[in-house]
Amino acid sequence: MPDSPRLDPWGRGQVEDYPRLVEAFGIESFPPLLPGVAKPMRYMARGVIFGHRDYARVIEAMRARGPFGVISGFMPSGRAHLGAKMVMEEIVWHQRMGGDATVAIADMEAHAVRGVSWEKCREWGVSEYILSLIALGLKPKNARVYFQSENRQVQDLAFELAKEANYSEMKAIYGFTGETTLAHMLCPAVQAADILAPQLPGNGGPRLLVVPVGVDQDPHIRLTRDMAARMDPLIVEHHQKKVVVRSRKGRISLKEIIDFLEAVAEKIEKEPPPVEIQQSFSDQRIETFRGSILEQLDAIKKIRFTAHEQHIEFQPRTAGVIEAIVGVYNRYEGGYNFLPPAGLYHRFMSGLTGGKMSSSVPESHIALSEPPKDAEAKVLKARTGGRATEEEQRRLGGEPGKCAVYELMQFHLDDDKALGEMHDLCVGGRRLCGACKKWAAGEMRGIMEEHREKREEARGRLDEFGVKAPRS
């Protein structure tokens, strides 16, 4: 349809109709998952996080204290503003919940898409993004922070992933044209490599990963989930009432898998398995490689299944066994055994002056590195949801749903009680916009002053994350 919604990862266009996005792109609604989240972060509790892909499995991993990770990235094309802060806080929250954290500074993307010099990419990547991440609570333990241009592993994986995609697919997803440069076209493969590389042997092995992003990045998540499946001969799909194993090579039989595993078990009695396969299984917390093979082999013979021409269906309770078997099969057949990443999507902040928040319009956003007094001044000039007259405001109350100042506090004020009072005073007509803005501006200044202090402290901790400060 000509008016179908479109998601553009490079920021051309504005998202307003979130329910329509959920319907159009098959994004799942997040609120039904909220009761299962222990100590949800404020974006979850306040409805800022509205959608997801496959996040229920991440919640289960958190609940069971199983291995999982969080991965996201930042394109250093300018000053980091409060929109980037949202992703940073989601990364930090998942790390606090027990996940390992991976952060990619997408300097290759900034250079290819925005034309930013390598020197500026380095400068902004450290001073605008990494310092704020550390200031917001990222811990060096179980964290990896890197620049794309310096990570050969990611570059090599991007090349392998690129073999599984073609121009027609990229055009359909991203709208690439004959004017799009080859460097720009490579960016989705590099982003997919950023997302999948934490599952490589030596980086933690196959495990659940979640990518917290603004919903405009969903095309990258969808492509990466597809690419993850394309890298292996066997694919595991989780459905509500069954687990499905599919083959990318055509017909598959249970006997084929059993025969293969028997051969593997016999082989490893004579010689150790390749190191990368041992790593894959140790990272999944399976005690011994050979013991797990024999155990799973015995278990699969007892499992009820339904065989179809190109897939086999198993009961959901057997998911762990099936994943282990498919994992060893894929590794020996030259695959990667990637698990498809989950996506977690938040709403965008509106610009302070109305419309879209834009890095190119300083008045529309608050940068994390700007002076607190400047942030305070911007809030005082921001668009509100007030009525035409004071009398009407007192009689009808304000409209916080249309107010950039209320939204700013909804996203970034920790105090639930103060936010509730702000809302009630507004809709009750008991506090006019001028007084409300003055109060919110003071709160914002306090938030920025605290962040500025922590950014200064973070400058002395860059080496803990293996990051060198840019040359001045």
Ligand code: TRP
Contents of the next structure:
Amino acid sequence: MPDSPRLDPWGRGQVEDYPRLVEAFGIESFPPLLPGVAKPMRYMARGVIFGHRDYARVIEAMRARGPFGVISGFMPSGRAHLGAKMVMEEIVWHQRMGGDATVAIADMEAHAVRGVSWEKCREWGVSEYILSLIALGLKPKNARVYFQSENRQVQDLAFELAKEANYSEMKAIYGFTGETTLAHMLCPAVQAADILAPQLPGNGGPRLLVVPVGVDQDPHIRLTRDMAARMDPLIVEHHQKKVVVRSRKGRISLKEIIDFLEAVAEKIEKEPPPVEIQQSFSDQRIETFRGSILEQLDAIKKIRFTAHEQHIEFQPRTAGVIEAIVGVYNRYEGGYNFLPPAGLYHRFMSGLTGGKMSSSVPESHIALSEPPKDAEAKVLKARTGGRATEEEQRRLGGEPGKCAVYELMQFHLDDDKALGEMHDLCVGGRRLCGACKKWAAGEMRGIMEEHREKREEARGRLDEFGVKAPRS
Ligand code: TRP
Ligand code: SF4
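Follow the form predicted alone with the form predicted together with the ligand, if you could.
In what comes next, the whole complex appears, and the chain from above leads the way.
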């Protein structure tokens, strides 16, 4: 696809044409899902979250109060700005909706890709990211916050995942070259491990996880979804008219599977399956499981199926039973039964001064730890969608679609009514940019002041999240 854009997770975080992404990468459009979300968050309702992969299943899980989780991560490579705030709010929102929350501080990635020292990673990880996350409402119950470099389980899983991908694939996805360091090349595997580790036995077992991120991270999500399936010897595919069980390596015959399952069933009849195996099933599956696997085996023999060389086809209504049995098989054979994670994608904010928001241009962004009055000053200097003259603006109205100040409020002001008024006053030419900016700058200052207070409170609560405060 020579003329299609490449999404670069280590690029500048800028996308020209969002609808194009939906076409080029098979990212699904979010707005059709909106009516199904009971209490949509600000970014959903305002079209900032524009795309997803598989998020419909997450909505279903929220509605059914089924188990689900949210996982995302942050690279501690400097000050966290409003872009990171979006991810933080998305994590907190999903936690509020009943999900468990996992947050990775990607210090291995920051060290490998950005050359950040371990000390700085630690310091920024806590003071820029974790404090703000707590300030924005992350609760310690059902939350896990960790540094990649300190999580042996994630590192080990990364290694296992790395076995399943080769250089050609990495090159095709990320554009890696002969100059790319080995440490950098490992980062996608570590990130995939961040995303899949919550499904390990002992961390809650297989369940639906959603990864809210800027859309530049989609290549990681796609790879992770793929890798999830590569880790098991048998995979279950759901088609409209049939359920297909496929042997990934193409080595297992139907007879072998049935023989194996009978052996498993016999074992299970005598003694309950090891806790580790039980834990690798979601609650619903454990129920199926307890319903005696022998019965199911009987059922499976009565189920009509078609055996092909490398796959077996079943009728769709048997999906639950088939999944449970294949799940047991996979666990006994060293697989994981990972469910592919869902992705949820937001648009990037543009820079306050117009053009791109860049961490290296302070006027273009607002950092979460910056003094509220500095944030206020930046808004006053931001680029607007105002007209050339006052007369013109009164006659034609301003252009909020081209205004960084309007965008800032659209992303970060909670009050829908105030935002609507801002819009109407602007397009009606009833308020000029000077007055409008002054108002918006005041609102931003208020948001920043509240955040600052909450960050201060959060300092005393780090230990509730198992995080050590950095030496200061
Ligand atoms: N690569 C992400 C970034 O640059 C950080 C990250 C690490 C991450 N692990 C993750 C994001 C897991 C989502 C899920 O910001
Ligand atoms: Fe932007 Fe406000 Fe000016 Fe409209 S009036 S262009 S919203 S600053």
